[in-house]
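Heads up, the chain below is alone and in the form predicted on its own; it's given as structure tokens.
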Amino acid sequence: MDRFTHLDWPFLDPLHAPLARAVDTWACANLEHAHGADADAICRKLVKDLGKAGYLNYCVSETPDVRSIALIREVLAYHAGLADFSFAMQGLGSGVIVLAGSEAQKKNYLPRVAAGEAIAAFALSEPDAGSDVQAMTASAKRKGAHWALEGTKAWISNGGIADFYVTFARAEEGISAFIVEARDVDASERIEIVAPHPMATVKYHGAKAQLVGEAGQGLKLALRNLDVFRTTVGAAALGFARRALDEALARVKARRMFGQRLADLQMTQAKLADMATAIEAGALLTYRAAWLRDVRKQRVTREAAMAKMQATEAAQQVIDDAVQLLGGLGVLRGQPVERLYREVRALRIYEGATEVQKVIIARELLK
């Protein structure tokens, strides 16, 4: 099955197909190491390799092409979840600097992020303030030319390996965005989840911070950043789902059962049809949202939420179906679909759980 039939869709431009195929060729040659146990070391290497290949430049562009970011994420996710993670976190972690950083901040951080020489992190969530950002308790106070941050952030991707953390805290003017160097935080409390991603609780004890943009504008910046990368979460889910479908197709064509191939059973064919249709529906919503932002220059709060919800929910079901079709092999540790089963689950939660996406869509409809 050709994974790239969508490259000639009207949502994409002629430049996008060569990009997707180039990333696919690069991934085939460079991602054999991306499935080991030491996620910290793997991610550090992946960031460097992605920087050398030039792909991280897409994350720090002042005029981001969301379709390019989405295609890169889809292809990387097909090959290795940690490769997608490493790429996406460089963009999410530095996006606020791209949007509102001073010239000095942009000069200091963005070239290093693009080169893979500095690892970025996005620190928004707290133990009791995830999707409910208004419940944030981390605080920021002016200390001369800088600010001092107090509080705790939770579920922070790249926590423990990041070189700097774009952190959101409540100042007198309202929620604001700050850059905090890794040396000024305590990220020693690591978090283990079902997929091996670098993650930590990050603590701030009077941490020295630089304000990004204007005080009180942090929440707007966070949401603008999420509008870009929430769409591309859907693309990562597509990559996972396409890999699961390919693994399932290969297995059912080869597996013989009751004197025929598993693929010859109508029950199998019905499942495959549902899987393929769900993937295409997610792809249409994802690349439509990216096109609306890139070409129509629209705010895509509703469309990004739809894309993220549909693509991630569909991917979860597609991967579960693939595990079922593979039978015992589907739950064998280290097999691609078993790995995908663990990796996809977080996508339905981070950058806004599915239930939050429904709230966002409904609010946009009711405006």
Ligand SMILES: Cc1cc2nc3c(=O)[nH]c(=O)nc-3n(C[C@H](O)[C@H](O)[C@H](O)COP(=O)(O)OP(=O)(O)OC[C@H]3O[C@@H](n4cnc5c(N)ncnc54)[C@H](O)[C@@H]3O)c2cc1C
Given for the second form:
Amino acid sequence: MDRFTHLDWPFLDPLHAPLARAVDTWACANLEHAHGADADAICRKLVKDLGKAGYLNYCVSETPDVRSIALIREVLAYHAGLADFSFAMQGLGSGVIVLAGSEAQKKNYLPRVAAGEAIAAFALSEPDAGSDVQAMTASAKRKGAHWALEGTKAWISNGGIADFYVTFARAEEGISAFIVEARDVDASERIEIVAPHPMATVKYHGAKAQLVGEAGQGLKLALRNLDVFRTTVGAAALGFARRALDEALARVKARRMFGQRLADLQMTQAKLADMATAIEAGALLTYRAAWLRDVRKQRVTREAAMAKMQATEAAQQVIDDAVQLLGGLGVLRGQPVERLYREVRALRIYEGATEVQKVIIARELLK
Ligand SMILES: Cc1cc2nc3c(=O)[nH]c(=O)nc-3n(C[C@H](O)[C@H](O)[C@H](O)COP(=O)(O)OP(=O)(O)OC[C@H]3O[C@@H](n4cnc5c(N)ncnc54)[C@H](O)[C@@H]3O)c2cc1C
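Since the structure above is the form predicted on its own, I would like to see how the form predicted together with the ligand looks, so please show that one next.
Now the full complex is given, and it begins with the chain already shown.
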């Protein structure tokens, strides 16, 4: 199946197809080193390489084009999960500065993030405040021209390698957004997850912080930022799922059993049909949400939630089917589908778990 059939869908403009193909060519030439045990070193290099190639400009933009970000994520995820991760985190980690930073903050951080010279992190979750973000207890107090932050942030991607952390904490006025330099936090407690990427628990002990935007507006900023990136998590899931389908197709055509190819057995064909259809459905929802936001300039709370939920849940199933079709090879350490099986899992949890997306969709329906 041509994984680029969606490039001529009406949701996309003529500039999108060449972009997706250029990223694909770049990824083929540059991502062999993007798999391995040392996720910190790999991601540091990936951020630099993505910056040099100019792709980070798409996710650090005053006028983000969600369709471009989604296509880049889809293509990067197809080739290497850490490449997608490094790309997306530069955008998520700097988005609040793009939305509400002062001119000085923008000038200081955004060009470096876009060039891949500074690594960004987004610190919202806490050990006791994940889905229930309002339960946040990290606090911020004014100290002259600056603020001082106290608290602990959990599951922070790029934790330990980031140059700065956009951090949310409770001030007198309500939840607010801050920039905290890496030297002012303790990110030494590293976290290892099923498909490792740089991650830490980040602790703030009177950490020096700069307010971003107005005090009390932090949660709104976080949600506006997530509004851009949530749809694109669906796109990353599509990239993983398309790779799994391609791996499965190659194997079932090559594997012989009972005097025929595995591909000739109807049970295999049924699986392949389900996999391809689930991917197309996820792509339709994902690029519709991106188009609504880019072209219709609409809030896409419901559509982004549907896209993220359907594409990530479908990708999990597609990848599981691919593992099954590969048999023992599907669980062999280092095989692409084995890697995908581990990489896809967290997408159903972060940036709003599936259950949270259901709550959002139902809330919009019942309005
Ligand atoms: C790989 C990874 C990277 C991450 N990166 C970051 C990052 O960079 N920055 C950051 O701030 N955070 C990050 N997170 C944290 C992520 O946002 C949280 O894990 C997520 O919000 C869920 O919170 P939790 O882990 O506390 O789970 P909980 O909130 O405890 O959720 C547990 C379960 O309860 C379910 N649930 C929630 N609401 C309802 C409901 N109304 N009804 C029924 N069930 C419900 C959830 O869906 C989930 O299944 C990351 C997490 C992971 C796994």
